[in-house]
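The data below hold one chain only, encoded as structure tokens and taken in the form predicted on its own.
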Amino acid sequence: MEDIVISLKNVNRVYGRGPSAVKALDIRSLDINRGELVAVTGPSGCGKTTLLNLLGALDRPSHGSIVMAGKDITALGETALCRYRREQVGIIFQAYCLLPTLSALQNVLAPALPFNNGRHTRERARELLRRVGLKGAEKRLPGELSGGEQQRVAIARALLLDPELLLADEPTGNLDSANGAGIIELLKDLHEMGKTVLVASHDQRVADACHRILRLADGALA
């Protein structure tokens, strides 16, 4: 028997009210097994984002269930809800969302701050930037750095705390050919590891690197 560690009944999501409400997400089931690396696809506005968004509990479903590891995290209240995104999930945006005025090593310790900054941490985070490649780097700022390397950044931090779920949101999107081809080995080498990996992106060469593509179109699964 498979080992499922995500699965959504029933799960919509609905942006406003009346006539004017806009059913973003439309899911009656979805099994993802641990360990899997799966592409989300479909055209701007199917509902990729939002999908993403409800697993890592940004935001919350209008109707249905959300199990992820045995728990329902659309019951959870709020500080409930800020453990499983600290403890149990790694997000990698688009839009690298790096502070600025933190260098990279201190951009990596951020999921820890200001709960856990010992020794042992600050240890792990220098291993990640440099088993992403950024050894040498940990004192520049993003500002320093290349979009290839501020999404290596990103990445690394969605590590630090060894999440079960990693989301990655078009981690390819802003970069160009070589800094994406060198994102999707590092994808692939996650899922090596025996992370579950959601990948949301148009890109088709992240399709043909996952071994399975979910494709939705105006929020339902195609």
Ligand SMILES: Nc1ncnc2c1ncn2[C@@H]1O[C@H](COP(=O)(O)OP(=O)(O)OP(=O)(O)O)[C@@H](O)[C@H]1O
The other form holds:
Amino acid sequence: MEDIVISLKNVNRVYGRGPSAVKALDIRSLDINRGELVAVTGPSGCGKTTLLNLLGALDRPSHGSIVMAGKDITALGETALCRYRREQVGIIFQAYCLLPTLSALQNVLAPALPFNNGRHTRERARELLRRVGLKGAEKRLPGELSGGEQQRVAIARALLLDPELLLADEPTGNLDSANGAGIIELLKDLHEMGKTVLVASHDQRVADACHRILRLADGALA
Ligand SMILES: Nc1ncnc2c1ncn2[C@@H]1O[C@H](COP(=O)(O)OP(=O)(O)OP(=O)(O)O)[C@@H](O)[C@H]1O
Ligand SMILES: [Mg+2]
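For comparison with the form predicted on its own, kindly provide the form predicted together with this ligand.
Then the entire complex follows, led off by the chain already shown.
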């Protein structure tokens, strides 16, 4: 039991109400083990982002429970949820979502603001930029970086507070194949460091790199 890090039971997410309601996700049961590297695949609109948003507590299910490391996150209030998002999960968005007026280093530090921006945290942010191959780019703005470089800044940012769970939504979607391959290598490294990693992707190379593939079709696990 201890190595199940995420457990979903009868989870669904319905967007909207009445005749325009869309059931975007409907999962009867899903367990993810600690340290797994999992691909979430399926056609556009099948519910991949909806699932990642629920796991990252960016959204709540319409019904059901999501237990993360022994805690039902659907039962948490806003303050506890904020803590969960900050401390337990790192999210890598498809569109990078870097803050355009902040440097690469400041973007990596953003999850620590406004609480902790001490020397130790800054040193860690620099080390993470080195690890993703961006040494020397600390002061560059997102607009001065390529797509692959921005995605690597976003990965470093997701790692700043050393979360147990990493969620990546189409992390190679906007990249050419060389940059995409670099990102896949980074995700594999994170898995080897013991992180639990879920990657939503259409990219066959991502699926090939993962140990388990969840296929979604119309919101359900196939
Ligand atoms: N905020 C929303 N309001 C209403 N419907 C939504 C909303 N977000 C998503 N949907 C619908 O829910 C379904 C699942 O969407 P989701 O974004 O999870 O798909 P996806 O698998 O991530 O697709 P893609 O591969 O294109 O990113 C789709 O039918 C989508 O139109
Ligand atoms: Mg999506």
